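Taking the form predicted alone, here's one chain by itself in structure tokens.
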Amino acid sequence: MKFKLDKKDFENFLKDLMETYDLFAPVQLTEGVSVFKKIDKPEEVNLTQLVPQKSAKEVFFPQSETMFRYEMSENQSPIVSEQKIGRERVLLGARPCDIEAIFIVEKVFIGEDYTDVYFLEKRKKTTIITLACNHPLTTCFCSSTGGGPFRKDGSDLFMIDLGESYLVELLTEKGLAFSKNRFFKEAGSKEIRLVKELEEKAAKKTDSSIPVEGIEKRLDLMVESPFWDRIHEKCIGCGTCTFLCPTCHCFDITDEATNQKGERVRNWDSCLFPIYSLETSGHNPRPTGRERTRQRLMHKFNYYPKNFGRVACVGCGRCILYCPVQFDVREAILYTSSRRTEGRKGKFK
């Protein structure tokens, strides 16, 4: 089912929204920096930066997440638990490769062997209304890793941004239940082909050329290559790739208390820091930078694409955007590769 809602109605279709959902959206905050949070007020969603610098992940992996509180009392300690949500929740803005790196992480926290129950209570209560990119950025190789700037897979609703107003595709049954939403007007022919026309566009935008297929099988043979000594020189080990990054889910759990009150906390954690990998007895497995580098590419390329049949990479270039040193992981992809194209190869001799 396909509608069109006007921009000029939006604001008031967000708050609608917020009667009956907890709404999730972009935010520009005063510091510059573009994250996904909880709305108070409509008029703070965003919706025009194409790759906010952190990502939708957090709405359902958040960055420091209470998961228990407990307190002594007469020899007992009561926990409190703190997976329940209370309202439903709707995720607006998303861009389809955000999306497609929930999916990635899902497999992890909820498979057939263990169960996050904190990131399933938040998954099964969320609606997800996905915003398609117009206008990839040339640090997008989405169309690389088997998606797409107008991929719709994970998505309950879909909206197109065409100019003076949203065409809107209700997918699921969760999207379903907003097809008698007061703002939602029967999209014509017109919308329909201005469509097909962005996605042509946006399609020839995305760089496809990223050899990612069978990358698993190519690393195998590069376990202790010397490509590592020399990849791993540029890198200084900040974690700025793996915060930002939407499918990068590594985390720390740790107990805070005071007297007699206390929580448990989980907090991300990057496999690039050093302290990441010690052990109580003082040994570090991945001493030096060419290990922590090898164990971040070889996790999203080799081990992950090995237990779930695709690489845990959605080509969304924050870690080519944002990098402080400017390492280009798709630079590291065309070195495993006897394909490699002009003007990129040989930056790892």
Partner chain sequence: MIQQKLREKAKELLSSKTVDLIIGYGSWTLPLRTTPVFIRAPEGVESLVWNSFCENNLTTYLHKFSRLKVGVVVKGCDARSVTALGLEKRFPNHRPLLIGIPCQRMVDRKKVKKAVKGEILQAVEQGELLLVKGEDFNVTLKREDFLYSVCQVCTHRTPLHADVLIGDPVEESPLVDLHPDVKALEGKSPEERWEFFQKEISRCIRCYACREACPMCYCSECFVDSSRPRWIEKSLSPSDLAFYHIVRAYHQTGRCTGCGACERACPMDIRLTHLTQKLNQEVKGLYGFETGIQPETLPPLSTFNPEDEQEFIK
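Swap state to the form predicted in complex with its partner chain from the form predicted alone:
Nothing else is written out below except the one chain.
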């Protein structure tokens, strides 16, 4: 089911939406810096930055999340869970790569043996309105990792920017709940044709040449490769790439407490931090950047694929764009492949 939504109606569309749902969308914090946040006013929504620094992962798995609170008292129940979120949610304006990433994280959080109730609650109650990428960046390589700038999988509604309007496609039951929306107009053949053009143009722009297929097998043979001795050298060991990555999902649980009350909080953690793997004895099994960089890449391209059948990378390019020293994950992937030889040989030597 396809509709047209005029841009002049967009703010009112959001306003309507916010009466029923809590709306999460990209917000610009300062020029060039965007994150996904709960929207208070429709005009805050800013869809101009293709890949906001923080990904849509944060809507389901926030950087810092209170799991429960407790207070010592005689008459009350001492523990109050923060599991329930209240109203239904809409995630709007995330790109196909971020949506794909949510399903990668979901496989870890909602599994056969274990279900993370905090993640599940948010997933169940969220309707996803994805925005297609008409202008992928040169750092985008979603087409290499199984995605694409117009990939609809996982979306409940799918939006395409047509200039003066959006074409909105309703894809699931959650999406069909919008079929009677007062701002949706019938989409004509002109719009459908334009979509096709945009899709073809965008597909040509994303890099589909990064050799991701079979990488887990190649890495199996590289555990002790001299490659790791060199590739980590320029990494300064900050957590930027892991925190901005839409698929990284490690966390650390701490109690933040005063005398009588406190809360249990989980915060994102990064395998690039030395204390991530530091043991109580003082021993650190990943003592240098070599082991930590290897862990980051092996988790994405070896351990995760072995467990879940696909790489834990969606080609969004955030780790390339925002790395302070330009560590480029594409080069690392290329290195594992024999195809690296043409013009790329020697980069890590």
